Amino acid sequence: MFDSLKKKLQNIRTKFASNIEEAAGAEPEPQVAELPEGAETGEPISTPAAQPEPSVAEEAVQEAREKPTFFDKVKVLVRDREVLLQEKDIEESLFELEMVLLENDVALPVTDEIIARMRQDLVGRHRKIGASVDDLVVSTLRSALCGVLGEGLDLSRYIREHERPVKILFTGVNGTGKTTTVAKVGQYLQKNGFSVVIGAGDTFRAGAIEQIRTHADRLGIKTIQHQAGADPSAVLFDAVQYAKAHDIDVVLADTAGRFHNRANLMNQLEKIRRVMKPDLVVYVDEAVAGNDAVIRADEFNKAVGTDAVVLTKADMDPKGGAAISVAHTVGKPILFLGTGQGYDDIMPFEPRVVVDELLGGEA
């Protein structure tokens, strides 16, 4: 997952580390040599004829070994040296990082934010260059990426902390895997100990009711449905009432796919929100859609509001730009990544885990 971006970020690590080492004027650590006593202070060195008795010589050698030599002191300076990084020291690396992010579908405003965070963290500050310059680069990159991704959203924790039933409404455009995502989330919640009912609110698309019912039957989840063409608001109202009557923890509401510029369908979605009063509105799109997914998520958020995002087909996306961009652009967390066709192929989105994956391995 996101293999192209991962590989290029690791190459950028090497570039940054090289430039910082160059700015620090790093040199190979000199070998420690045995020096006679007095060499580091400039005192005359005794000639062989002036050597003390053997017993006294042994004491002198031991004392010399215990004192830090000139080269020991050089080693400490090299190990603990500091460098004041300037813009010119990392300008080329920042530009290359910017190109890598843009080429991997990271939205321009998000790219700008990452570059700005890197620049602020590195330029004009005294940085101690320890044993691994790479550690400095990775920690700075990690901080910048986590900064734009935010904290994420733990759905299980959210459900435990809110009044039941928790009502989750799924929205999105046609053909992005929304109905299958509803089934996957249902399976995930059951495995985490929650009871679930699904409302078949896509009464517009031919075969949609049968599709969600087939998924639900396989998973042992109750489906609330009306006939095709029925008012989806009525279906989802009934699903909520069923959940209340049967002490169900979570209502998952499927809806018809729609584009933000279709006024009649967006008005219908607004009516669903008024009737159902969802706790979470989750926008579903494909990770492989890249910047299109980011733009659509932002437009849906402006039109009807969004509380979280699910990106499907993340396993087919070598770039990862949508995953990095959506949360920052919409200002809402990514909830899950879809990683395959099976019901278990859904991964809670944990920003730090994803960033560690992108920056992991050898540079």
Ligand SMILES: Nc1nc2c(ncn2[C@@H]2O[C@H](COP(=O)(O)OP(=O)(O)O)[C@@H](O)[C@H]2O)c(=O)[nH]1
Second form
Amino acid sequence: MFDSLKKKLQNIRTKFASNIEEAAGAEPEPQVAELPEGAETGEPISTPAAQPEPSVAEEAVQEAREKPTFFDKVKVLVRDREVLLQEKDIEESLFELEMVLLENDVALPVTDEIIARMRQDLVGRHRKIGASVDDLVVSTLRSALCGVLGEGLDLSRYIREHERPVKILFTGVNGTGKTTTVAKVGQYLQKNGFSVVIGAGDTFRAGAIEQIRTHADRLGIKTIQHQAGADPSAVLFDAVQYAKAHDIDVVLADTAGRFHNRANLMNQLEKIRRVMKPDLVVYVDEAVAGNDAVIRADEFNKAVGTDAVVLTKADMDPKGGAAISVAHTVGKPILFLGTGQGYDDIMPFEPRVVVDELLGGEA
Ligand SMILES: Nc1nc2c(ncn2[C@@H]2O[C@H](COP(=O)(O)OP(=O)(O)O)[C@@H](O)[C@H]2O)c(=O)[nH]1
Ligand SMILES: [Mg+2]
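Got the form predicted alone; could you also share the form predicted in complex with the named molecule?
The complete assembly is shown below, putting the previous chain first.
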């Protein structure tokens, strides 16, 4: 998942780190005039084996902040050095990062936002360099990425906090993975202790009712279905009635694929909304569609409203641009990533975990 972006971010980190090292090296070396008891003289930060002793070092810096007059004179910096970065120190790295993000389908306004956050975090501020410059780069990048990814949406918590049944309507264009996602989410919710019923609301496409029914049967989930060609609002209304009568926690509504600019199917969706009164309208699209997915999600939200987004086929997406861009662009959280064709191949979208994945393991 997102391997191309991961690899590029790894390279950028190295570049940033060496630029910051250079900038730090250009600053006058701190004079170690006096050390608090127990503190040791620091080794150069570039020494890989250097293991800082954060408690002692941090105490020293903390004390330095509390007694600026004394420590201004005797500048005690043990293994934690501080660096004051200027725009020129990192402008090249920022430009490269911008290119990497754009090449990997991160939307332009989102790229701008990430770069602005990085710049604000790094330029003109005293930044402490701990054991490694890379830590500084990673923490800055992490907070910039988390900033554009927002908070996410914890579905289990949402369900616990809302009146049952919670009604979730899945919608979006054809072939993106709506039906598969309904099945995966059904299993995910069952595993989290919720009871589920599925409404077979795609009465339009041949074989769609059988498709969702087969999934649901395998997972031991009840399906409410009508004949092919029936009014989907009626099917989903029945699914809600069933859930109420049987104390089911969640109704998952599958629907036919539709574009936001096709009037008849959008009218049908409006009717579904009026009749079913969904608590969450979830827009489903493919991560692999990159910027197209982001644009569609945004247009869909503007046309009919969306509460959350699911991005499928993240397993086939080396770039990750849609996953990074969609929440910030649409202003709605990503609920899940689809990561394969199996029922378990679904990942609740936790921004921190996704960012760790991007900045973590080897690409
Ligand atoms: N690799 C991969 N394939 C997926 C994922 N989600 C769905 N698919 C596949 O995408 C195809 C279309 O899925 P379907 O649920 O029928 O899409 P729908 O038309 O939107 O209902 C199927 O072959 C699915 O197995 C995913 O997360 N990863
Ligand atoms: Mg379908």
